[in-house]
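Only one chain is shown below, in structure tokens, and it's the form predicted alone.
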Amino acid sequence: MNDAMGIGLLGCGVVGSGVARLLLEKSDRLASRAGRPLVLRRVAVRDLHKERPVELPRSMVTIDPIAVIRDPDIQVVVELIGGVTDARQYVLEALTAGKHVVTANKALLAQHGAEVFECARKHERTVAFEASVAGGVPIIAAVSQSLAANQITSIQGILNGTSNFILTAMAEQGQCYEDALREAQKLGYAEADPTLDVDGGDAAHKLAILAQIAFGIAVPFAAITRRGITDLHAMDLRFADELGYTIKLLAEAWLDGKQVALHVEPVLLRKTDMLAQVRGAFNAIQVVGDVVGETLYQGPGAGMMPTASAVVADLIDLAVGRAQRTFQSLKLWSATNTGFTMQSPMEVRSRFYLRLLVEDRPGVLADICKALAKEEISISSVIQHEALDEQEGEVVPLVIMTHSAPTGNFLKALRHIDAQKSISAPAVYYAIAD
């Protein structure tokens, strides 16, 4: 075999852990797949006394990561610390080393990507970064090598797995939010704030760099579109069932001619579409490719092990040298221009579900499709349950779905509809992917 390749390693939490278990414990099966031995020489951690997951040598440990990315025998650092700042710094000072670059950190590329790509092609590095979108699931690979031959028309993804477990949850259990996600939090799939997971933002992070690969546009994270889950009650998505629907937190991107449209949001699924079959704690990723046509890419989506999996897979593929052909050849984050450029959300168009909680008395409703009539959106069907009572002006829940309408003209007939007298809370809308 070749000489070995020194790995160092900045962070050795739930993810560090699992990666310094299979670097340490399946040596002989990483080395044979790549051609050389793996050696995990150094690890940077914030507390050496620590209880971990796996044993690691007291001489391999360090509090310092600059002494493990300035250390001679290492020729790519991991990075698995999290957060901005400081992996930012660590990640350029380890490409101005003369070092290749793993991560898994997703916010990091989001924001900073055209830097860390830059600084790596002017030192004549590799940054690898397959666990950064879907942990487990080889979503990166997917898209920039094995469809190569094709240009991505959309993507749909379930990128955030405590969401989608407390989405499953509320929906088959009967569970509110607040218990659902008491649950997730006490099986570890939720972190004690899991205000970027259950908010979109962790989803949005990953999306932008899923729009990198696929149009070649740098999204900045403040203009993808994002709702999250918070506020979803569980009479929506009993109603969205009652419709044949089920609900679930996406991150989409699809082209319309030259433009590209993103957002993160709840959205109505038919039962039937293979993403609202994904339960609890997964990952899935549909792409369309225009060559190809649907592709679906499951699985585990966090964790130790699957996480783990892919930053060694990458780790593997700088040792064969395969990451370093890719990286030249795809011109992330680049300025180069692809001639793609980003919709605005108020043009994208898409079918409505409009929850309304309205008085149960005549005119209401012709007052309602008034209002969208105006903005020229055209009603797919209704639901009105029956009040409890025959009393009139008794407050009852109206389900309204649309047809295909702009963005921006549905949300200022629900301006125009929340003003309505008759209407006793403010509008509840989700968007419908049919």
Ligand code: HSE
The other form holds:
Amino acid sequence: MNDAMGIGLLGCGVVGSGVARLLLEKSDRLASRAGRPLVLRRVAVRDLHKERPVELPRSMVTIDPIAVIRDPDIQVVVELIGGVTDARQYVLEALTAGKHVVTANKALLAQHGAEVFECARKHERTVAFEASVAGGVPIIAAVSQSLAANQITSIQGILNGTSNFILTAMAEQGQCYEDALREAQKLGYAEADPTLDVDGGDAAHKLAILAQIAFGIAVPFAAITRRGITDLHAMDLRFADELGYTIKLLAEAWLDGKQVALHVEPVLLRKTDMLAQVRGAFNAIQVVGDVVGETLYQGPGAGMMPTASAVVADLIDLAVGRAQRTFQSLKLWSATNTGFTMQSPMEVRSRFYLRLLVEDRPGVLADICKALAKEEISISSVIQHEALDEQEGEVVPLVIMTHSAPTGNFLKALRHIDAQKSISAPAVYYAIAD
Ligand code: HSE
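Let's see the other form, the form predicted in complex with L-homoserine, since the form predicted alone is already up.
Everything in the complex follows now, all chains and molecules, and the chain you saw is the first one.
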């Protein structure tokens, strides 16, 4: 067998422990797949005394990431510390020191992809990042390699396991949001700061990476319209269900002429849609290509061993030499101009679900319809149930589904609706995926 490939690990939390376990416990299998041994040489941790789900020889562990990066017996640095500031510094340092980098850090790539990839190219090193999107689902390889004959026309994905776990628990078991989040944290799905899971930030990081690969556009992270699930009301899950839909936190990017529309939002999906049936911490991504048509990828999008599976696949690709060739040919985050630009969020067309709490009085529905009509928004269905004691003036929920309209027109109509005296609480709205 050829020379061993020395590996240094930065971070030994949930995913890091999984990677270490895989490298230590399945070394024969990995060596046979890689054609040479993959040897874990050093692991940098923040706390030497913390209990971990993997036993590491004491001599392997250090609190000094720079010592790992500079170790001459290490050819590949695996960055699993998360966050952006320190991770950026260590990744740039590793590349400059002539090490290849494997990372699961979507925030780092979404925000500093151009800098990191330029540094890698300058030092003729490779950055492999399969684990950064959808955990164990090989979506990076699918979009960048297996679908290379296509122009991707749309990507629609459940890219955050934690929020999908919470939505499933709320919709199927009537669990409250807080309990479901606590459970997702206990199971190791959530980010260190779970705000990113539930506010759409984590899914937006992943969408920015997919948009770069599929459309060659560097999307500034802050420019991605995103809304999370923190304000989602059980009432809207019930109305969606009544209408034949379910609500999922979707990351979507699609081509509209030469423009790419993209957002991360809770969206109504028909129950028959394949993505609507994705439950728990699973991720799923539907990718449409102009040659292949619709494809679907599904699997565990978070957690220790699924994410470790993707990290170690990158290590094998590096050991074999495939990752280096792919990295060179993709030219990601380079100045290459694909001719696509990002569509303004206000121009993005969608159907909408609108739920209002209104006073049950004559003319209320007419005023709402007038505000929508003024913006040329056509209504496709309306639900208003009879109030329990049928007293006029009582506050009742009113649900309107619209036909397709530009987001800007819809939001303008909403401002007029919210200003009406008969509206008792700010309007709630979600896009409908069709
Ligand atoms: N916290 C992420 C999720 C997993 O819940 O999907 C890593 O990306």
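Rigid core here is just the name for the largest C-alpha set that superposes within 1.5 Å across the two forms. Numbering follows the first chain given and starts at 1. Just so it is clear, the structure is predicted and the values come from calculations on it, not from any experiment.
Comparing the forms between the two forms, the C-alpha position of N150 differs by less than 2 angstroms, with the core used for superposition.
Annotation for C176: C-alpha shift of 2 angstroms or more between the two forms, rigid core superposed.
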